[in-house]
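Here we start with a single chain on its own, the form predicted alone, put down as structure tokens.
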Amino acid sequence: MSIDSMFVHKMWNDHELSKMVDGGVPFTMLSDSGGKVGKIYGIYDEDAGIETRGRFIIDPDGIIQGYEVLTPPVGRNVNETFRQVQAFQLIRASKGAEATPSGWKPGKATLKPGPDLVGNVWKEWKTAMAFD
């Protein structure tokens, strides 16, 4: 979503994104004309009429689970976004019985939250990273 029009989104997808992602982005881009949604999330600069680049991961209950806000000169990593969404999905499916260590990827070892993990995360992380 951005304050750009649907026409700008189409041009961006057709001339840029489709060259970076086969077939373009696999979701509909939305236009936030006037920055109404950006104001809610605190990324719309009303004086300048622009939005800062932000990524918000919102769970099915409408709760923000993660976010990242960057200034325009710094690019984002869509693979990291996908990795985080997969991690949040796994945690939600496990009802909190699992946690993901730094750099976790699907199929890799997870952590089991509890008193035994306190002071031992480094051991679990080291073991998980050894198989990367």
Given for the second form:
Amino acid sequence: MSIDSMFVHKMWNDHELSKMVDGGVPFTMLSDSGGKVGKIYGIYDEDAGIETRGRFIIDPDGIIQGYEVLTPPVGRNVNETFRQVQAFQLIRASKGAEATPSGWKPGKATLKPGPDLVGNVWKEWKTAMAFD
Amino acid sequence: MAEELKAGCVRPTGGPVGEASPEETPEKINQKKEVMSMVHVGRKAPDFMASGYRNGKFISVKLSEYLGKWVLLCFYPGDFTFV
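The structure above corresponds to the form predicted alone; please give the structure of the form predicted in complex with the partner chain next.
All chains and molecules follow, beginning with the one already shown.
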């Protein structure tokens, strides 16, 4: 979503993005002229008249589970976004019985919060697990 | 004389030239900025409607139509930027 009109989105997709991605952008390119939606989400830059790089993970109940906001010159890490979505999906599937510690990614051990885990995280999780 | 603009990540913008109008005192501007606040994690995502472009079609989208699905909502500075 950006402040550009849907017509400009079409031109960008057809003339540039479709040269990077076969068949063009597979998701919806939304228009937020005037930054009305960006203002509500808190990522609209009033002085520059543009949206900053805000990214929101919204779960199936419409609840915001996470967000990240960057100034324009630095691009996002798409893999990190996917990792966070996978972590939230796992937690939702376990109905909160599991939690994903720092450095978790699919295949790595989760934690099962409860009285037995208090003071014992060090047995389950090592500092090296925070890194790839 | 017109000045050449460098193409960067942020589109250059213009605005009124000259003294700020009396209503736009620095205090007023600060107040306006403080009104804008961030949404919160764990709370409902504000619903909205927006026009868009997908697969060759112009469409209208409402966020609440996606209840039951995971949604990634990404904002970016503008089309034809570089990052």
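None of the values given here were measured: they were computed from a predicted structure. Take the two forms, superpose them, and find the largest set of C-alpha atoms that agree within 1.5 Å; that set is the rigid core. Numbering follows the first chain given and starts at 1.
*Asks:* Choose from 95, 73, 102, 36 the one placed at the hinge of the motion between these two forms, with one rigid part turning against the other.
*Replies:* Checking each of 95, 73, 102, 36, the hinge one is 36.
*Asks:* Please report, in whole degrees, the rotation of the smaller rigid segment with respect to the larger one between these two forms.
*Replies:* Here the smaller part turns by 20 degrees.
*Asks:* Cα shift of residue 8 between these two forms after core superposition, in Å?
*Replies:* So the C-alpha of this residue moves 5.1 Å.
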